[in-house]
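Here we start with a single chain on its own, the form predicted alone, put down as structure tokens.
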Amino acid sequence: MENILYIDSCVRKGSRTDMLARYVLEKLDGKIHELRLEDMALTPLDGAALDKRTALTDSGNFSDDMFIPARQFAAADIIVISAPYWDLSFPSMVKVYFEHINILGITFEYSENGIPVSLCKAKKLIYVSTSGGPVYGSNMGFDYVKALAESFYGIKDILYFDAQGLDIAGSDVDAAMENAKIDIDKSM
């Protein structure tokens, strides 16, 4: 049975991004552990938090509660991230989450040449997003997560699903959501 980590950054009730992500989750076989970032009360790392984290990691002490999210991420077999498209990227809590889980000694280590080497189990990451308008060019939030997944976490099987233009006057929201589900069905 797969250990599935669902990282939910959706803050609105009835979020279309969350609905699409839950459609993805229905296609997976395993135990789902859900993290609602809004409920985690993570804050951006400041000097004191970085000093504490550095002292603990330098001593090899990963028992502090600050490392729970990183240990959960490293132990997951499949990672699903729901992130609405905000300001060309994702909600800021997603960035803060990655600051908290990108931990030397838990999610990655460095080779002798200074290259990140994964300590994560996950072989698949699925990024789900929706947007009110069109995404011109690339989704920089997805690009950021993909770069971390490939470079630090060793995840090569990365899927991206989205529904765009959902808030444009006259758009067919149901059709856009159904088309995204068809894409999911084809890929999973």
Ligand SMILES: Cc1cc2nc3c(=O)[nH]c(=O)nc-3n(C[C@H](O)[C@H](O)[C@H](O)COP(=O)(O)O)c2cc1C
Second form
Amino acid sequence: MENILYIDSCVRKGSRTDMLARYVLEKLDGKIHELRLEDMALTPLDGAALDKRTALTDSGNFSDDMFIPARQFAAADIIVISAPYWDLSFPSMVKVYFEHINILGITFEYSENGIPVSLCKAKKLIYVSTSGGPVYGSNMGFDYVKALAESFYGIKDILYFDAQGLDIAGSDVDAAMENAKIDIDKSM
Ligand SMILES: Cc1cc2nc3c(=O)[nH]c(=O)nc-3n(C[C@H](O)[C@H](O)[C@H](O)COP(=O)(O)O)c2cc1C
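Could the form predicted in complex with the named molecule be given as well, to go with the form predicted alone?
Once more the chain from above appears, this time first in line as the rest of the complex follows.
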């Protein structure tokens, strides 16, 4: 059975992004483990946390609870991320989450030439977003996650789904959401 990790950075009640992500999750077959980033209340790495973490990773001691999120991420078969489009990117919780799971010795290691080599099981990552206006060019939040997934976690099968323009006056939110679901149906 596939081990699915759902990383949810939605904070609004009735979040459209979470709704779309759950549509994706329904299409997957496996055991879903949900991480609600808001509830995890992860803090950005400060000097003390970085010193502690470096001492532990240098000594190869990964038993500390601070490594639980990284171990979960490394063990997942499929990663689903829901991230509303905030300030052309994602909520900062997502960046803080990646700071916590990008752990040398758990999610990746370096080759002799200094190239990151994945220690993650996942072969597939699905990023789901919704935006108030149009996303011109690309979604920089997704671009960042895609770059990390490809270069650090060795994930090649990466899907992006979104519904745009949801907050524009007079926009047909239901139609935009339905279109996003049609996109999901076609790809999954
Ligand atoms: C803090 C914040 C920043 C936002 N920044 C953008 C933005 O840069 N571009 C945009 O099109 N919409 C922006 N929006 C609108 C959201 O992307 C939009 O309402 C989205 O559908 C919210 O997702 P949710 O329903 O899952 O909360 C922002 C909303 C918030 C609360």
